[in-house]
Structures are given as structure tokens and as C-alpha cells.
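Next comes just one chain, in C-alpha cells: the form predicted alone.
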Amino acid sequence: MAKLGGTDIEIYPLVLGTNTFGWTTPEPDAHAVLDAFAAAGGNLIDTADSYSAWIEGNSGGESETVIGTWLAKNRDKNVLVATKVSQHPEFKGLAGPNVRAAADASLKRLGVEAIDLYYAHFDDADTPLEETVAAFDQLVTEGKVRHIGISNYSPERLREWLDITERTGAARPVALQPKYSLVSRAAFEPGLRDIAVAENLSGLPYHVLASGFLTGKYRTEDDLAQSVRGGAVAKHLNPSGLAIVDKLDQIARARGVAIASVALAWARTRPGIAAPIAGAREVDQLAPLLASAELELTADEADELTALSDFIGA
């Protein structure tokens, strides 16, 4: 188990991503995934108020609503929920009144008294950062939010946020959610990583399986047609990307686990990373994700993977 930032909260080595809930994962299947995750010891669920507003017929908040109906039946599970603000169609940006209104809407959909971890989803250059920091701090003061996280910020803007909290005494962030994987390291390393380590922020990265590329599912151009996500992984079908998959495969075979398990376990070996985020559309997809939480790579295994990805950017 890892600690959440400077708090006393211990989190399972895998965070459950839920952006498919209410989209490609119907509510009964989503509840089954949540049941299995909690039964395995998982205790942090990640969502956002905008999931899945990009689908025709959806308006945003679908994932939160599905989680809320599960939480209503599982109050005894002590599962924590992280959600985000800035991208919901009705609550765009991070102006103070918008942050507060979005939080109230998320609380209602989730059916909880407080959001355990509330992220600024994307930076809002049109709103003074002092206003955003104050809005998040007010939510903590009012008891509507327990802890603050930051997602998709540049190192410079993250540092500015931290400087404002130092100057004003506002509640400090405890978590950081960057895009990060063996084939996409530049958004986190070195800038955000160094701040996370120095300031005791828990890195909880998304996109760690690179839209499925790091499961070994895609090895040739013909494989891209297997999934709607094929187009998103085409850029990784190159000698560098395939060398990483080959090494993951080698380690996975030696350990008797899935390739995805190794890719997720690698992320936990990296400085500043507490637990990766990964989602499952159905229960059968959850097993290799959960297995990653029990897998501890050797230093040599981790170093070999890191060396293969050293020159891979965003």
C-alpha cells in the first residue's frame, strides 16, 4: 500500500479508472467491476464530471452517477472516490463559482457528503490561479472536499499553485495525475516528477497502458482494426515501441503474468509514482490489472524497460 501524499490514507497499488462507466460499460457490468475491485482490496476509484459527455446522448456525469448508485449499496466498503472539474459542458473552466457549482453537482451524482480527492482536471489560463486555489480551499474548509489533486498541469503552473498555497495558507494538493507510460514519459519526467518527489505529491498516472498498446494486443498494422482504439496506438507501431512490448512479453512469460500487469508494475517503480490508474469494461478484464498490484519487478527488470523507453516522448 502507498500513502496518499502527506496524508495518513493508504491506497491500493492500483486505482480503478471508470471513464467507460455509463458509456461502453452498462451499469450492471460497472457494478460488477466495482464489486471485484473492492473485494480484491482496491480502495480508490477515479472518475471525472465530464465522463462521458463526448458521446451523443450523454451530457456528462454518467460515470459519477453509476458510481453513486454502487456507493449507495456499499457504504461499508470504505472506498474512496476521486473526481475532477473543468471539462463538464455545464461547468467549463476553473473560475471560483464554477468550481463550487461543479462540486455540488458531483456530490449529488455520487450521493456522498464529501469528495475524497478533487482534481483540477485541466489548467484554465483564463482564470487567475489565485481564484482557483481559493475555490478549492473553500471546498476543503466547508467539508465538501477532503483532499485536492492536480491533473494535466505544466511543471511551472503546478509550482505556481504550490507557491500560492504557501503564501496564503490554502489547502495543499496531495496528488498529481499526469499522462505517463513506457511510451509516453515526457509529460511527467523530469519536471513534474521532480516536484512530486520534492513536495510529497502522490503521482497517480493515467494512460499507463497507452490505449491498449502495452497489453501486447497490437503488433502489426492489421491488429489496429481490432478495436476502435487502434488509431490511437498506430504511432507506437515503430521499432522502439515494439521493442518495449517484446521486453514486457519476455518478463511476463518469465513471471507467469499478463503483459499489462508488467507495464503497470513498472510504473510503480518510478520516482514520484504511487499507483497507476487503469480501467476495465468488464470483470474479465480486471484480473491482469489486479495482478499488477501484487507484482514487484526486480531492479534489473525495471531498469531494462526504462532504458528501452528513455528516448520516447509524449
Ligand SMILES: NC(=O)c1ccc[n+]([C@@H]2O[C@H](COP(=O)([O-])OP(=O)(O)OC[C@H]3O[C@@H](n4cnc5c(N)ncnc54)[C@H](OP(=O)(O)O)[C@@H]3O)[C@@H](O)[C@H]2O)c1
Given for the second form:
Amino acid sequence: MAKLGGTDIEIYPLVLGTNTFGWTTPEPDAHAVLDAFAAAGGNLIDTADSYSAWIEGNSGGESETVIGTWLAKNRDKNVLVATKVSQHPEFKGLAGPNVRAAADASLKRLGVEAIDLYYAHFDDADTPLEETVAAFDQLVTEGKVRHIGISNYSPERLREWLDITERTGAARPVALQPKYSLVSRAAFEPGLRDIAVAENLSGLPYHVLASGFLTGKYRTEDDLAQSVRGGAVAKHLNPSGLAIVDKLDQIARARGVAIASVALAWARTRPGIAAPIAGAREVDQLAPLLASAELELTADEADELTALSDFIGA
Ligand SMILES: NC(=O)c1ccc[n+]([C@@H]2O[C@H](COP(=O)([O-])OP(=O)(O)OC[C@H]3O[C@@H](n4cnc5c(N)ncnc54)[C@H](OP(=O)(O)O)[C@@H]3O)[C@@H](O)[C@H]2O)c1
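What would the structure be for the form predicted together with this ligand, given that what you showed me was the form predicted alone?
What follows is the entire complex, opening with the chain shown before.
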């Protein structure tokens, strides 16, 4: 178990992603996934106020609502929730009043008194960063947010955020949520990684399964039709991407585990990473993700994967 930033909170080595909840995962299936995740010892769920506004008929907040109905029946499980602000159609950006209004809306949907980890989802160049930092700080002071996280910021803007907290005494972030996987390393390494390590920020990356590509289920163009996520996977179907899947496959066979478990365990070995995020559309997909929490790769296995992915861009 890794500690969350400089806090005393121990997090299970897998964070559950939930952007399929209210999209390709209906509520009963979502609750089954949450039941299995909590039963295995999982204790941090990742959502955002905007999930899943991209679906026709949805308005955003569907994932939080589904999590809220589960939390209402499972208070004793002590599962923590991370959510995010800036992308909900009604609460765009990171201006102070918007951050406060969005947080209130998330608290209501989740049915909790405080958000355990509240992320700035994407940078907002139109709002002075001082204003955003002050808004997050105020939420912490009011007890509506326990800890602050930052997602998809450049290293320069993260550094600016940290400088503002040092200057003003505002609450410091404890977590980063970058895009990061064996087929996408440039957003995190080296800039954000170096700051995460130096400043004791927990890296909790998304994209670690590359939307399913690093489960090994996509090897040809024909395979892309099996999911709505196939479109996002197409760009990885090239010799370099497939060589990584082959190496994952080889390690997975030797260790008697699934390919997805190896991809997640690799991410956990990387400097600056506390725990990977991964999503399961249905409960059957969850077992290999949970198994990654028990899998310790050898240094050679991890190095072979790292070397194969060294060319990888964003
Ligand atoms: N901060 C951000 O900007 C941001 C952006 C994106 C995501 N996220 C977070 O990260 C989470 C993960 O999202 P992601 O886009 O990075 O997805 P991912 O975890 O890379 O991939 C999840 C998908 O992989 C497939 N999968 C998972 N386990 C599998 C298994 N055992 N066998 C076969 N396929 C399996 C499923 O796809 P199918 O449903 O197609 O089978 C599942 O929906 C999200 O839920 C969200 O919480 C954050």
C-alpha cells in the first residue's frame, strides 16, 4: 500500500476508474464492480463530474450518481472518492465561483459531506491560477474537500501551482493524475515525474491499459469492432505497440497471470507512481486488474518493458 502524498491515507495498489458508469456500465453492473473492488480491499474510486456527458441523453454526473447510490448502502466500507472539476457542461473551467458550485453539485450527487480527493481536471488558461488555487484552498478550509489533486497539467503549470501554495500558504496538492502507460509516457516523463518525486506527490495515472489495448484483446483491425473504445485503440495497432503486447504476453504466460495485470504492475514500478487507475466495464474484467496489486515484476521484466516503450510519445 502506498501513502497518498504527504497524508496518512494508505491506498490500495489499484484505483478503480469509473468513466464507464452510466455509459457502457449500467448501474447494477457498476454496483457489482464496486462490491468486488471493495471486497478485495480497494479503497479509492476515481470519477469526475463530467462522466459521462459525452453520451447522447446524458448531462454529466451520471458516474457520480451511480457511485452515490452505492456509497449510501456501503458507508461501513470506508471507500474514498476522488472526483474532478472543469469539464462538466454546466461547470466549465476553474474560475473560483465555478469550482465552488461544481463541488457542491458533486457532493450532492455523491451524497457525501466531503470529497476525499478533488482534482483540477484540466488546466484553465483563462483563469488566473491564483484564483483557482484559492478556490481549492477555500473548499479544504470549509471541510468540503479533504485533499487536492491535479490532472493533465504541464510541469510548468504544476510548478506554478506549487509556488503559489508556498507563497500564500494555501493547501498543497497531494496527487497528480497524468496520462501514462507503456504506449504513452511523454505526458508524465520526465517533467511531471521529477516534480512528483521531489515534492512527494502521488502519481495516480489513467490510460494505463490504453483503453483496453494493453489487455491484449486488440491485435488486428478487425478486433477494434468489439468495443466503442476500439476507435481510441487504433493508433496503438502498429509494430511498436504490438511488440509491447507480445512482451506483456510473454511475461504474463511465464507468471501465470493476465496481460492486463502485467501492464498495471509495470506502471506501479515506475518512479513517481503510487497506484495505477484502471476501469472495468463489468465485474468479470476486474479480477486481472485486482491481481495486478499482488504482482511484483522482477527488475529484468520491468526493464525489458521500459526499454521496448522508450520510443513512445504522447
Ligand atoms: N484525468 C483524466 O483526464 C482521465 C481521462 C480518462 C480516464 N480517466 C480515469 O481513468 C479511468 C480509466 O480510463 P482509461 O480511459 O484510462 O481506461 P483504461 O483503464 O485504460 O481501460 C479500461 C477499459 O479496458 C478494458 N478492460 C479492462 N479490463 C479488462 C479485461 N480484464 N479484459 C478485457 N478488457 C478490459 C475495458 O474496455 P471495454 O469496456 O471496451 O471492454 C475497460 O473499459 C477512467 O475510468 C477514469 O476514472 C481520467
